[in-house]
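Let's start with one chain on its own, the form predicted on its own, as structure tokens.
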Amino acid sequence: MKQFLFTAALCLFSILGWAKQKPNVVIIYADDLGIGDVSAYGQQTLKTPGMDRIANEGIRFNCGYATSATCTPSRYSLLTGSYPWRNKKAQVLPGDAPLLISTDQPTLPKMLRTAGYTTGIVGKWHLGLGTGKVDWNKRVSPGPNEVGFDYAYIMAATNDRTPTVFVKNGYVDGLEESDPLYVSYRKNFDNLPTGKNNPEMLKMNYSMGHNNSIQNGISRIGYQKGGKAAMWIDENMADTFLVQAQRFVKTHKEKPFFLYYALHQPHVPRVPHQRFAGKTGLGPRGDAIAEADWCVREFLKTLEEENLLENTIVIFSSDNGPILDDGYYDDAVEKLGAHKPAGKYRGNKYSLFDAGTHVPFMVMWKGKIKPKQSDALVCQIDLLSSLAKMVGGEIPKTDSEDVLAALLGKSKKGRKQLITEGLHHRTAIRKDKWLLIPSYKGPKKPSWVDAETGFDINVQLFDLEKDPMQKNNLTKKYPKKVDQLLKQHQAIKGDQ
């Protein structure tokens, strides 16, 4: 009997030990912010420390993508592990969409609730909330508590949609009963302001769409009425997330945990808190990243404070490239000067150029991952399937690959190729050095916006290696190349 109970007792501790060595994870997810905007990637025009560190003391991948050229797919991609376009409602969503993802499906945050964390969303979400008729003065469901999250703090659709409140674990935040929240995306409630009937009323002008239901002084998209003490400040909203992330982690350090912190910055509308308001001379959108950066620092200091940095797996990155003008007037052209969000590469938000999905991407663990660069082609696709590995998780049958020793810095090999997507699920294929755009009929550039999409009548084949502006159309010069990768990309993507 004594030896059952000392054989037991090795056993629980055995057990115990090994889920205090499991890393905890965080995934920092920064909207619309280009690969030249950050500084450890060779920019000097605006510097960023807090996303510095986590370069310079772990891994900056120089090939690092997402999925999409939009946010929703790529969110959707990262939390899947499933390519956008095998999903035909995976894109830029309406603020009054149904949840995205099916409660049925395989997500990062099942698989690691499962293999023993506590999951946790702060930030941006955009996947969509409820079935497609939302009570907000109820609890809204599905949402991310029924896809993998234990606790969830997030903004309702987007920063420039209706409603412009929080929900906290499916609930308005702050909502109060006797003035309840309305909201419409086909017509206005009582001829409220808007921004197309009120522009006096405004402190940012829109310059295409957002022109609906004024909140702080901000036109959106889309139409509400009440829940006046719901409503959020957008110059606070950085300080809210970032809260309730410390928050997260504090209140969760004693068992591993995952936390999604989805910063809102540099998406439209852009109004940073006054710390931060015209201290970079870029214009709102450069103190929106400032802003986010400090974000950053302070988030990271959080973790060494906590004595969990060295426990700790953080990841960066973005959700897509970036954008100038994105429907307000807020300086972002004007006040650009030298510099260039894009960096060396050609393209945006939007666009099947390279630019639209090679976004920083960077991954920092004190004392497991030494700091250098690498080159390996990594994506945030991917993460499903490698810190499934990393953890002792299932591995769900996605598109999602195990690349965690390039992760993990201990191999110099990524993918060897990857599906990238523009608007309209309309597709390219990144192999080696090779960026191969097929023929595609549409304008060039949307209506709504200054943006390219990369599409062409012709197919494009661009060495990024040589040619990162893609300037330099290779069709006639390699047409094996062209007829080799053309096969690659329809293999993968079948008739979707």
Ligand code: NG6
Second form
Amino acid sequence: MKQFLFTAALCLFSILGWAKQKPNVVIIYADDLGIGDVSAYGQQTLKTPGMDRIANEGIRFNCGYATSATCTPSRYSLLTGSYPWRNKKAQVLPGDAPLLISTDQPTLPKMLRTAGYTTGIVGKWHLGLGTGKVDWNKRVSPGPNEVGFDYAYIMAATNDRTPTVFVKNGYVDGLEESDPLYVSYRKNFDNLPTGKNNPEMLKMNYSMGHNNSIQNGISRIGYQKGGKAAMWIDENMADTFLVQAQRFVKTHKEKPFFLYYALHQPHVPRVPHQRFAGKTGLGPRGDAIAEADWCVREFLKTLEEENLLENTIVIFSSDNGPILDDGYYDDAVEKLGAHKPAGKYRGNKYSLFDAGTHVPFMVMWKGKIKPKQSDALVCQIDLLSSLAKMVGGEIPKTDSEDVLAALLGKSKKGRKQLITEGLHHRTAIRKDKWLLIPSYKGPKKPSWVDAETGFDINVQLFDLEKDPMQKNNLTKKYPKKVDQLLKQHQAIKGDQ
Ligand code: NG6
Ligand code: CA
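Show the form predicted together with the ligand, please, the one above being the form predicted on its own.
Starting with the chain above, the whole complex follows.
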């Protein structure tokens, strides 16, 4: 009897303990993936069953946003809850840029860590490292570990920028002492081969920029020397990150964990593993998406096998809208066919038109969230406050709004409005069905962008419900609306 009571007490204790355990948080964040690239959003040209699983078993948000149409600024907002234009340096960073997030700023991983979570990042960082001149042969700091992540296995910037190595908790992974690594964004080392001088060494040609150091037959932005044993092979990158993400989950499953799994696809250079090359008929961009989708599928399988799906909220989104030619000739344009990466919307990466920031956004939590679609306006910047609310953490004073009820499908209301950003911190305002782009002087696009930026000297007002392609500028028809939205834009953004 005594034994029975003891066992019963133990069971009750563990059930109560389990019930009290905070849910794990996973953010899967794609790079340059458009709302029209995910088949759950309606397209028929490319199947994405992994991503679709999150949308179909969870909530598919129809008005989900990144704060910016480029990577660094969006990631900055995701992690800090602050609009990127509040920090002048929050622009696409070179691979040797200093850490953009100040170590005393509130961040999502810090908030979760304080709430008892083990926090990890695997994949693309692109928020700078160190304080200025980085010595890649010593521990590089401050970095992700200093802004809230207990574990970090990252690529420093982008897959088209040097250094082409992974950094594990501040150390270049696999670096050999006898072959130190040097990086420069100003000049080449010892006349080493470059894309510009040695095109015969390239397996993929550059179309714009990207003609500096060559690694794995692909020339990049930036120069590097040494570090041979640590250099990544692009074809294996997806597998490396997936294994890291799976390992993090398996190692930390006993306590609440937060994993930021930042996929590198379909950003350029698009070099999927042989298993995916040529499989979609859409060229490397489609194949890279298929590879990313497989990663999502495998990762969800791991959560399932570890019995974690019921206690894990999985959020999926992308850092900015899609782009075809982003600096390499890789058939993305030629093989596109009927596929529409931006779905029914006008815009692309770099653009103030809607699809620059209007991205796939799905949230799944088995047993807690009922499958549905939602039209609530939600933004990645809101994850800090919303998740703080969910875990009983501290909600810091930032631009992040608590939209937890919308994220869990309990409310149709998200935020009231959102400031979205294109290049050079130029911004627009999204509110109700409207998108207003203020007037901007100067050239409509920089020479290195092969897509529209949405800049115009005339103010532009679009009704996204009736005119998702943003063909009809309604400023003349609705002058009061223009006035109102310009005032709201000014009130939030000030003179910045
Ligand atoms: C641009 C690069 C582009 C890409 C982008 C950053 C050129 C011509 N273009 O400067 O290829 O790397 O920066 O992309 O160099 S992001 O998704 O990380 O913001
Ligand atoms: Ca990006």
